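One chain comes next, on its own, written as structure tokens: the form predicted alone.
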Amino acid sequence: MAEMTLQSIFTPEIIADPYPMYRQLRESNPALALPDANLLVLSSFELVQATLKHKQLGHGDDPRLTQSELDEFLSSPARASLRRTMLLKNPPDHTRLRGLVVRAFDARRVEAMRDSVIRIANDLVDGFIDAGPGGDLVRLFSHPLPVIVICDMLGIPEADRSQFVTGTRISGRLIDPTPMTPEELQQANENVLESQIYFESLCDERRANPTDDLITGLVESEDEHGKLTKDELTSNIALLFAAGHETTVNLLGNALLALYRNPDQLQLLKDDLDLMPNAVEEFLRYDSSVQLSARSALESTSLGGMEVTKGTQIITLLAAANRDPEVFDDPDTLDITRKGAKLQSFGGGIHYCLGAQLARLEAIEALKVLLQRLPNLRLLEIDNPDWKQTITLRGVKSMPVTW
């Protein structure tokens, strides 16, 4: 295969369809070393799974960076904020931060949200079904639905929600392995500073007037010595908001594209909506809304028979693992009746996605409502959708449809 660089995986052609490249990597070099970048790119199910569960593979900086280079890197408000989140923390800080919110996402609490998700989905359809023969389904449905759900969980007042429902979606570029342009970084910094101002104000309001929501719980934890700093508070609230909706937006869009590109599967699902939970597992496998996850060797260790030196940066291609023929029969085929699929879509180990069950529930109920309420739904750009230009978070910017 042609020599691969980080930049070679960040092209519009690869973003539009990364799966041929993933297949080529799995077949030719499932543990591709890029020495100049101090990087391993892993694409097999076995290696990806082993990495995500490996206790010596966590999050850390490239040891080749000088202190001044690291200081310059972290002078960006967006990068500094991301660095304070549980997403990039190792134990014990990761354990402390995750422990403050994990109960809000347990199975019982998520199941209790099902009726609310169904109501929100129907309310959204009610809002546009008679307005015209078509529109952008991302703007009308798949974006606002998970935004409203996470706003409910966090306790964002209804009067403030319009800015989130209609606001700019998360780009994903901040967590891409390839460098951001100065313009992208500036936009990310502006977005983070704006969200910090809002969430700091909301935290002040919750201190004065506590309610039964996740932000109130985090504010109360901040007041308990050593549990949460002020900067950690706002950074992790921003993370929960972003992670709590963007991947579900992408999941809904990717699922609909997969269905309408495979009309036999669409008809099968329309004929039996009880297949939806199983179908959502297949959508997650077939075209994951999170394509990759990064790790760093905290100590020199071994992985799949390889020696990995301390400081080595690792990219696990979750979406490549989800199509590994060693694990899945006919992996490039969408099969909503597939049973027992093991997924890497939500990561693994201590960083396994907190919102996995919530994302599943939202997708199941949202897609049911769409197929029931819009039986003549038709996607207008099946072959050439407008993909977001990021390799980490896979999803479309818009989805023109008629109904």
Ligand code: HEM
The other form holds:
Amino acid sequence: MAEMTLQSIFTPEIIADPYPMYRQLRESNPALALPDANLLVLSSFELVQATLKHKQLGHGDDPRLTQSELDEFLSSPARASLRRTMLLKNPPDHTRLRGLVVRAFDARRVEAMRDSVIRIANDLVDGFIDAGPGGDLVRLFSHPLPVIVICDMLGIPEADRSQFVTGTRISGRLIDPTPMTPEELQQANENVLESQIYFESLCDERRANPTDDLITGLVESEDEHGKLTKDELTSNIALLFAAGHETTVNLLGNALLALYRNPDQLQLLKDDLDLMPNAVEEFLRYDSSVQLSARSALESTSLGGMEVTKGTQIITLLAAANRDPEVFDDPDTLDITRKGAKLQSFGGGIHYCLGAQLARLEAIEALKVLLQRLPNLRLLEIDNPDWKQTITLRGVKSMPVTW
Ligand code: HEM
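Output the form predicted in complex with the named molecule next; the form predicted alone has already been displayed.
Entire complex below, previous chain first.
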């Protein structure tokens, strides 16, 4: 096993369908050690859950890196920016940064967005329905919808949105556990620098003309309360923007693919749209748009009876945990009536997804609108869709359909 690397595991064939590989890992070794990489790959529900809740497992560098290797790694503006986000911080910085935005995502505020999400979904369908008979549903619907929702929340002006709505500037490869190519890194750096300039100027604008959006709130936290630095401000806005759409875009695509690959479940749902909230839980479990998360042992500690040395890097395969037969009956079957499913899709512990309720609401309402308004929707590529070549984030690049 020593020569096994993550690059050798995540081939394009595995990316197209990682579940048999997850199953093999879970059955043969749910805590696979790759000593050459100082890495532990966890694939059982129990170990994944225990890791995410474990206080000594947080975010930190591989101790085998020299200072100059680390400096070189962080000389990338994209990586440096990601490091400033709550996603990769430990307490107390994590607590401080998350505390600044957590209220905006509470249940009441998210519920208040339901009508607007329904309206956005209908507006998008209005925009393309007469132009049929077909097109790319990612471009027409599943990409723009979450982008518009998060732009509304952050307060990105309508006039500036087209650049975000038509294409994503976020490189999902940045959060993959395998090394990026120089081209990928350069592209990610350019994108981050460009969005930093944009978000900085938007923050200046909000400083001059405050409103009630999330960016104004964050700007005030920086200026008046000294609760975050200028760099933290733009990096965390960029995180909210990225986490707030890419994941949900992919969830919509993965959900549709799962449904059209399982026509009995599609029919069941069409016959009773009240099943949608439960169905969305099942879509999240069955093929999550976030497949894994990463941790590092901040101290030497024990995990599920194993000794874990300080500095060990850990990958928790959330999507493998979601198919653990110890927890789910018949885990490889899509069952939109499955009851009481626990999920690892939104992570757990202190980094539990801030947008979980928002993502659920968006998926429920968006999929209802689609099924109601496009009763003859057909996916043209069900067996071999065009998967994004990313490992952590899972989703299709495009979804050719007719309606
Ligand atoms: C289907 C949609 C989504 C999925 C599957 C998802 C999944 C996740 C996961 C697994 C984590 C934890 C990562 C870790 O522990 O390392 C996370 C964190 C986070 N998510 Fe989501 N997410 C989704 C949608 C959203 C949305 C709509 C937002 C809204 C802005 C959002 C914002 C965040 C933020 C800010 C964090 C970092 C929280 C922290 O570090 O404390 N996510 N998400």
